[in-house]
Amino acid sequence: MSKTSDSTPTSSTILHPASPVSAAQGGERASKSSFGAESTMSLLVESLKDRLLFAVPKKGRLMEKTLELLAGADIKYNRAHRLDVALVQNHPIALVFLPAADIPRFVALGSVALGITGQDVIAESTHGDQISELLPLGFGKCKLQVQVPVTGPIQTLEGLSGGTIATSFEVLAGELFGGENGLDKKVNGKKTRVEYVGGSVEAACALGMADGIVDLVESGDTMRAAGLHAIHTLMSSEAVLITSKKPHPTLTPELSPLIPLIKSRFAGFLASKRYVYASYNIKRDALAAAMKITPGRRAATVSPLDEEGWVAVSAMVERKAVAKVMDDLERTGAEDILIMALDNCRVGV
């Protein structure tokens, strides 16, 4: 879930429709196009007033997964070409498409009520204490790691103290080495240089720019190809649904219920992708062994059959383990084992 920069300007007029900026400073110029008619943007701004503002990533893999999540939650919208605001058709919600790295700031400062971004960019933004994580979303998983050349002279975190680190995570790398309890103070007092590199950070060591790097790692293939390996993990990260710890000023009694509704729908859709529904029949004297195989997400459902000594069992089973679960159930004496895909569900969050 790498941080990305984006040169597309983000207008505060869009995100603060009730502010004096949108009402006064914009004036006629904001509401008229060169043809004298109301512009598409001014119409959008006006329509945001009674909607919950929801910031979503505007590009990359996070955006792709987020759009799947919105579709699974039945949040329908049309996004006009080159506009970063889209009005939801079946709920009073407006989607605001922003760079993932900007979303923590917009949420923390109250510009939008909800957002989706990575835990790594929340930590790097320094706004973490103002943000509540409502739901882990299970995608965009990665680790923020310190990596050094496999064959290099430095193979410990302490060995990097006083050297040069290349990274796009200046805040987190700076805290690791030079913070209040950083390695610089613990090891030798030498100040570690943290050099900002916006992309291709893995090349910094090979080019002689740095002794090590701090960067996000998903599979690790890119780092291995560059001759690097991890010596320390700062944090694990995934995409999360977030809101501000302070209630958003636009959250009226009509809009407030949308937050738990969105959270519930997201959790249900994600569970439907993670789990399948298993059903089977088994003799009661083998039930205890079967329960260890299919304990269910919360608990399995057991019902007596119209045959002495037999019960029917149904439970949610993780999709990735379903083949082994069926094999194990068969060995315990289970019969009529059925696996059914879940299109959607509600799991309680």
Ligand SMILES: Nc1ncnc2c1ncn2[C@@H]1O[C@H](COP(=O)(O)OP(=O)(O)OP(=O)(O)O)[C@@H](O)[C@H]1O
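Here the rigid core means the biggest group of C-alpha atoms that line up within 1.5 Å when the two forms are laid on top of each other. It should be emphasised that the depicted structure is a prediction, and the values quoted were computed from it without experimental measurement. Residue numbers count along the first chain shown, from 1. What changes on going to the form predicted together with the ligand:
- Once you line up the core between these two forms, the Cα of residue 307 ends up 2 Å or more from where it was.
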Contents of the next structure:
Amino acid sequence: MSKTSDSTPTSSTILHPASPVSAAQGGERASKSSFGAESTMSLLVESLKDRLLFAVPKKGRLMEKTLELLAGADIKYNRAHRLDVALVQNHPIALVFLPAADIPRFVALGSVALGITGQDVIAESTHGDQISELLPLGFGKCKLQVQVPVTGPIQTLEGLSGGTIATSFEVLAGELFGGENGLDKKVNGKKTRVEYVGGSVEAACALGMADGIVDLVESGDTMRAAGLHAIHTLMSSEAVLITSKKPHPTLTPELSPLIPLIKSRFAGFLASKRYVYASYNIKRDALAAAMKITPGRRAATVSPLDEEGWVAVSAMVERKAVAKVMDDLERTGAEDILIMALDNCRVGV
Ligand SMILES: Nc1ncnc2c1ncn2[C@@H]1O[C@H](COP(=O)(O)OP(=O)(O)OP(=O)(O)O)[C@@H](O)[C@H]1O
Ligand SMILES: O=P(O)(O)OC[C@H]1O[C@H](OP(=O)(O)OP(=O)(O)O)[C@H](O)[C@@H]1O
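The structure above corresponds to the form predicted on its own; please provide the structure of the form predicted together with the ligand.
All chains and molecules follow, beginning with the one already shown.
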């Protein structure tokens, strides 16, 4: 995660000044002869006025899954090369492509109405208390953990107090050790040094620069490869859809309904990836046992078969459990067990 400046962003600062565009062309690069850069930029800023601004990660792990989510929600846009703003073609929305680390500030300060970023980024941001989480998105899952060398002399949080910690999460690490209820006060009063490192944090101990680190863990491969292990978890994190707790200045009655609409579309698309649709036939006297295996999200659908004593059942089943569900159904006497992927759905949020 990179350090970010604290300047208050405005519409014009979210555009990439090196890529003048015409609003009429929906973000296509303008012909150089038609406008000066200033006028095309003011044209595009002008076109943002009647749109809901939605900040999304411009690179890294969160970007790919976010683009899938936008496609699943039928949010169509053209993004010109090197431009950090894209006008959505089928809704009054403008996408703003920003580093994940900057998105909480743009949302909290009202430069954009919606955003997608990691919960760890929000917690690290000094604007975290102004952010409202609308929907967990199920990707970007990781943990923020305190890690020390497996064979090192320090194996406890208390042992780290008064030493040196390397991290990209200065605020959260600082609070853990030096905060009002931090470890330093409880253990020995010595101040723990928190050194900011922008990347490859796991190398800090081996290079003798720190006694421990605070860093993200997803698979744990990096931690183990660096001869480290976790001794404390500060938080778990996943990507979330966020908005500001304060009413957004540009949310007109026309634009406000877009927020629940986007949330509902995202929730439905995410559910369609999490669940599959199961259908099968079973004897009525084995139905009770089968219902325990496929209770459905709300309830299963049961309909009589055109054969005495048999019923057809359909229910949504978690994709990750589907193999065992089919085994259990088979053992219960179910036949003609079919599993169908969901292209999309709406689940009510
Ligand atoms: N293994 C991981 N390493 C870093 N971030 C992860 C990991 N797994 C999930 N995440 C989530 O992704 C976010 C980083 O997203 P992304 O990579 O887009 O940010 P970035 O700033 O572009 O990357 P970088 O941290 O490399 O600069 C983290 O804040 C966290 O929420
Ligand atoms: O548990 P893992 O799956 O190994 O992932 C965790 C690693 O991923 C991130 O590093 P990143 O890949 O962003 O590179 P960086 O070290 O430059 O931040 C993070 O800083 C950890 O080092």
